[in-house]
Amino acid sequence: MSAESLVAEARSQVDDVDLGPVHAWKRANPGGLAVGTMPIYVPRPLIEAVGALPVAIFGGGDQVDIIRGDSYFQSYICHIPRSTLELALGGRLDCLDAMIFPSICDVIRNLGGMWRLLFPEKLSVYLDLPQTFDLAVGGRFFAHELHRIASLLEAAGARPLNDEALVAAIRVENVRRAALERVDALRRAEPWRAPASEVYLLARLGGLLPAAEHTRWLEDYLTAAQGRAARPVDNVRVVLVGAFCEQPPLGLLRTLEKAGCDIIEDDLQLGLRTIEGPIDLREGEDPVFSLARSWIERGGATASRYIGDDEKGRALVERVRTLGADGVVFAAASFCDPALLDQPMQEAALARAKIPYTTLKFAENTGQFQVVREQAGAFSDAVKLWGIA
């Protein structure tokens, strides 16, 4: 199958707000639980190890009109909680047997409480991510949280968690992570063969599929993309930052590409990329603790992760230099407190390092991109001509 055909099929599944792939999985796995997970990070191998399917929920995007969802939240917060409730109240998330809400921000915390009130028959779990990175404290706490979630899922009908199943699920996840990294490597090296807008769809598809099935999609795309006829384009290489939770419309990514920006790295789909490298399994170690330790030791910098005394923006500067990027595009969802609070500190770090950047905001249902194209085009031209924004 061609890369274009794979991307088209991935988009049809990603855009399916009725979660067709999840219904198909449940038909093939009678009695299996479908567990919704809000972005950005929930340890998917833990869910697969108890025979359940982790399903990433990113709201309705530009596929739904928000009517009932607006009656539950203020107008001055991001769109994703309102569109998620719109989907749920319309019955489009009925296939989910449980929801896990990780501690991204106050809005998602409140969404978890609202979900519990509106759907008391469904399991609702709040995953409190640790704020200390001492393994004896934060690691132990996180492992306890994961054991607690496994017990709650078992009470809801999932299989009991055991070490053998979890080790197997982690190994399958590591194969998927390696395949995704190979796709990302192609995007960084030859973005004209694997543009970010395509890689985004292939990555996001993984939020609807078991890890092993997603790996096959990634491998097929990698083979097709490497063999496609394509020529290099004189674009600037940029890192996209700020869209780690609410996702931008696909049209925005394509607009940036058309304006001369090759997005060689981004913080989209952090549910699959939060941990850098493989999940580290160690002989004799509780595999649940291995999950917790890998998040603490290898978790990438993001606006929803506490960094203690570390300098905000340092990791971004280092990443830009490592990748040989020409600049940074900040793209935060409107009213996203974590991203917008981080941004001034990250901008200051980039300015000190003399790295060009530009800034824009979006909502998941944004439909007009002309202003974005003009701004991104001006940024691309300025960087190419003078090396400044």
Second form
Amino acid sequence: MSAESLVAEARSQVDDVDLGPVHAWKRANPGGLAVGTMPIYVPRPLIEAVGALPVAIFGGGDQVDIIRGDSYFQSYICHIPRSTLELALGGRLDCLDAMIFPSICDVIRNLGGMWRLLFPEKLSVYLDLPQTFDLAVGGRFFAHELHRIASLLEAAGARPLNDEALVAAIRVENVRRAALERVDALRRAEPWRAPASEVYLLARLGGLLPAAEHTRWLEDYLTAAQGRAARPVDNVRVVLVGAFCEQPPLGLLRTLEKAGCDIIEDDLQLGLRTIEGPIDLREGEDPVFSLARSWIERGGATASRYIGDDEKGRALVERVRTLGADGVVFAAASFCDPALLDQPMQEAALARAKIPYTTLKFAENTGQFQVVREQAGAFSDAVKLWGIA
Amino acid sequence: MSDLPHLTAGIDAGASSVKVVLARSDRGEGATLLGSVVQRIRRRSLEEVVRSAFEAACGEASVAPSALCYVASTGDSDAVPFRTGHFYGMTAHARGACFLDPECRAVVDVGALHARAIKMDARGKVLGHRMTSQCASGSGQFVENIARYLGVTLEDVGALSVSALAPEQVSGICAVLAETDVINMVSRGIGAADILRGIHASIAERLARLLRAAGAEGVVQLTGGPAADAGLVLALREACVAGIRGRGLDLTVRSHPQGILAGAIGAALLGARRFADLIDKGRFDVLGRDALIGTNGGGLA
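Taking the form predicted alone as the starting point, write out the structure of the form predicted together with the partner chain.
Zooming out: every chain and molecule, the one shown earlier first.
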């Protein structure tokens, strides 16, 4: 299968707001639970280990008109909770047997509360991600949280959690992560073979599939992309930063690419990449604690993770330098507090390091990209020609 | 590959026409234009027109594609799959205008679907810009539509407009309203010259506002398809004298016979500069020889 065909198929599945891939999984796995997970991070192996399918929910994107969802959130709230409720109230998320709301911001917390009121018959779980990065404290707490979630899923009909199944699921997850890293490596080295807009779709597809199946997709794409006839283009190499929970429309990524930006790294599908490297399994350790330890020790410096102010932006500067990027494009979702509160500190760190950057805002249903085209084109040219933004 | 001079191509894939320029320069400076072609898209695919115009320009310049060190696109980059790199239209027009008129420090680029005012420095580095919003009433396509209603060829529009004796006023806000105005004028027996002058005045007023908003100073070059439209040039000069709310704009409006090529010229010259920079920084190896159109013909026959 060609890279183009794989990407087209991935897009059709990602754009399917009726969650066709989830229905297909449930038909193939009678009695299996489908567990919706809101961004940014929920440990997927834990859910797979109890025989359930973790389903990453990213709202309705630009696929749905918001009618009922708007009545639940004020106008100064981001878009993803509205479209998620719109999908749910329209019955499009009925195939989900449970929802997990991680503690990434107040809006998602409120969405979790509304969910409980609106869908009392469905299991709804709030997952506290620890903000104390001490294994003895935050690690213990997070492991306890994960055990609690496994128990709740079991009560809802999932298999009981056991060490063997979780170790196996973590190993499968690590294989997927390695495959994703190989795709990312190709994008960094030869972005003309694996443009970000394609890699994004392939990565996002993983939110709808078991890890093993997603790995096959990634491997197929990698083979096809490496072999495709593609020519390098003199673009600027940028890192796209948005602390992404709400996803930008694909058109925004395509606009950045058409404006001359090779997006060599992004935090779009943060949940799949927020743990840096493989999940570290240790002999004799409770694998649930291994999951917790990975988050504590290897969690990326995201906006949903409390890090001292003086450290904000340091990881970004290091990443830009390591990757040999020319600059950074900030693209935060409108009214996304975590992203927009972090951004000034990250900008300051970039300015100190003399790294060019530009800032955009979007909503998941943004349909006009003229302003983005103007800004990204001007940024790309300024970096290319004058070395500044 | 860094040997001088730099032979480069600029391809401006616009909404209604494709412009191609081949240039010889030293890092984009001291350039000589070796060939240029403008082809209307009409009902052909844009990519097809790009290839056709590029081949024609290479033929006119007697330059083999393999001799080019950088093929720069501007406009729709996807229509130029064999490009080495891409420059945004604003950047390309600013550089092209500086080549055509080294004294200019601002550009009014009137494209088929939009217009923008750009302020730049002597190098062509953009310092500020303003662009028309959704409405097409400041665009070249608008003039074309009106000319078609009036049964006037595009080539005759400028001269007719300049000859107007009693220009009619049309909407400067909305192209649809302006077209309705024109239909009413035709039914009232208003002559084509007066209607066209009214259209030009309406467009010029919008362009003057853009220039003021962009902070333009000194000499302004009109670029894009309508650059050769004497009626629009005259109307823009008058609009600048009249100014906004009675305050004149201290601007000298000029046009150049090759104003339509400004984007392509700018792209070609910026491509030469970029190529030399990449060589200096040792980054062309990273980009790879495949990016050079000469290594594989870029898919061209």
